[in-house]
Amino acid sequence: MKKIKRCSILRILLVSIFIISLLGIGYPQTTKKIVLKLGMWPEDTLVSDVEMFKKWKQKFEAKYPNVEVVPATYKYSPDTFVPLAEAGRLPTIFETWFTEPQKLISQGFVKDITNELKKKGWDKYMNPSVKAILSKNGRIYGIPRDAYALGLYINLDLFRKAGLINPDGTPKYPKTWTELANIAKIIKEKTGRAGFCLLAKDNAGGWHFTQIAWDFGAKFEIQKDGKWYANLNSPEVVAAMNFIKDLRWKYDVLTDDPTSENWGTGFEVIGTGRAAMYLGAQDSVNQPTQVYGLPPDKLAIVPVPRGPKGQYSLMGGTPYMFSNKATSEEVMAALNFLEIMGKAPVVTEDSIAGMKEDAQNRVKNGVPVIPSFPAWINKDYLEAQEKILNEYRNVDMRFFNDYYNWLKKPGVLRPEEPVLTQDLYAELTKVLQAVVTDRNADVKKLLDTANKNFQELLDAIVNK
């Protein structure tokens, strides 16, 4: 009888279980994880960045179990970014360039992160300058990784073999454009090396040749009546272009082959010692020490040489957007991301542990420790990135103190030309490949050309 009963009693609990089990009931549930996919993940080759990145994602998942990091290395490219965009592969965050968010935003590539950033309250932190270049019709689509301003590049080693230095040990760097041609040429002689590298491979070209220009009195674009035209002939363009040219065949100062060089051969040559001077940023200093070996004590940055109509900076940046197919909990997971890398606007104990072990990295792979351009307004924040800075500063500040009093001053931090701005270095691009290509080359003419070229595209997507 009590056997019996026994069996009753079991088969009642295995029941019993069979439904809980059916309704879920007392059984932990499986949650579908957030997704991550970070865009800005290092490439395989930065080898301790990569470790860095490794030990932010364990720790941010033991933070937020409920988040999957996913490393999705994704290096922006006008080329590749639309067909990844309209198969709806873009990472969740990924970076890319000032010149670009209004051209994402009105393709509708991109995710409004308004309310996003309203819940953390980093939307009234942001520098209202970059929040404009972010931002359209009062929403906001995109954050600053940071923001940089072009100064010129210094390899003091070849200026120290060249003779080049002051008696105080800072080297006798060019103050004019044509200062910039004569000191390239005593390089050239006394060393054999390269004084300049001109980027004339990709849009780069174009890119840089605006900020020499611009020193010339160039403007490329004029608003006219609600209207956008091409100024790419006018004579002070004529003159910066002559003045490219006479680098190539008066001085002979350039690389063997100014159009095999794009913004990261820039870096080469002055890492390797392939040329003395490049135009360049503070933001990518690692480029020269970190990846091509350039010992930070040879590195200096001093201001760009004044041209005839003045001496501006090129301002410019890298902003962290987001796919338009992200959803809110993943955008906000990217955020809080960024806070464990020490790039959020705010002053808590892992953005401080992020910027030092960014400053400690930057130490062990021997890039420069310096001021960043400030791409936020919060004070408690801005203090705190100082404090590190100086806690873990490994250069001579002699050799770029110019540079960044330089930048203080008002009138020197120019943006980039606002409309159609990629399409408009690829023209100037293809003028500077035919100057340096044919000495007989006819600079009016070659403009002349991509004046028409380019008003032909405003007038097919901005004044239709």
Partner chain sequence: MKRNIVGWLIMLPTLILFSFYVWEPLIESIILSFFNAQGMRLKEFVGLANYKFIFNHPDFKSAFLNTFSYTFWSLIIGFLVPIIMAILINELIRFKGFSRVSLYLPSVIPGLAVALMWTFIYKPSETGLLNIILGKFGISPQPWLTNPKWTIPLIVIMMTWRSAGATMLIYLAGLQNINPELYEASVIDGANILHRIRYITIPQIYNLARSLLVLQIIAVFQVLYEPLVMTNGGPNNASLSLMQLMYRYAFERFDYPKAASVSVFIGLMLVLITVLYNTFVKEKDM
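Keep in mind that this is a model prediction, so the values were computed, not measured. Think of the rigid core as the biggest set of C-alphas that the two forms share within 1.5 Å after superposition. Residue numbers count along the first chain shown, from 1. First, how it differs from the form predicted together with the partner chain.
- Core-aligned CA deviation for residue 242 between the two forms: less than 2 Å.
- Superposed on the core, the two forms barely differ at residue 438: its CA moves less than 2 Å between the two forms.
- Residue displacement note: residue 51 has its CA displaced by at least 2 Å between the two forms (rigid core superposed).
Show the same protein again, this time as the form predicted together with the partner chain rather than the form predicted on its own.
The next block holds one chain only.
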């Protein structure tokens, strides 16, 4: 009995192996397709976005019949990324955050796509400061979806209620940080809402603070004789931190609890009218509007106020990166797909159609159609983009022009501090938390400690 059973199992196994191997012989020549897993495929809940992607998929598969596009929605998050990457299950192409490329590159999770980009000729078109964020040792590992540069988001409703509107309808926005404090105070008095949203929950707090402190003349990291030195307790940083302290205790214009505000709640605060001003960049313009329901005509983005020592805009980018398991053909397919989406630095019929669909979709969802920050520098692409933006414009550009004109001035854009950036932000965030929760906080002493801590990290990791 047992023997018979074993025999039959063996037979079934043999037969199935035979069938499988037969299939295998025929497979590669005829039906093997390149599989392109799209990580940036929108979530099911974003119905109109999904529709748009379906259209692009159809068009793409008609044009490249040897490629199969597979939706593989992946929203980058540090706690899911490593297991996914280690298991080889990353989508071919995915979006990540501006803070991540260097970390992902050094851990070997993403593919070097220099050769593919050269084949396309796109490497020449990339904005050099964006390219630097995405490269290591001269090799390029990603391409920008778009870049961003911080400005000041303004909730026009609150400005109107506080009587801070010019006769022509534009807001009386603050030109200097001192003015910001005064305007914020007027808003608080007239509307009861916070004037300014300061972040102090996580590293985004330190990130925004570097932007503010640069305007006070701060330089957080100094390189001398090949070594890096922390400079977190310079008089300029102390001045900037004292300004924050004043915003909290002297003017009292911040939201209820800055230690619970992070990047996302900042946009919620602006979108729902809990605060009137917030540091944000043009690439997040869907956050207060589409996500938190602010009508597009109630929003303005203006230049970051000027400090005593300058007026800078912190810039970075949102990149597409590629799984280290992806083959060269798969990367090429992904790049071709970006062309159809209109996110590639080329002007073709397809890419123009892609850009138009994107703009239409924004109009439909109440997201301001405003210029993206140029991640690519080839002229024909920028001109085509501008033409489409003009065609689909759904906001009054006077609420945005000052910001864009300011960004074009030389020396305004400033990339993030170069080394151990997240650790720098973490140290600064701790000081921010102490300053906004303790009326008697000793700013100099706190910054001395932060400086000492950060120097220890620099010595242990960078200067060794």
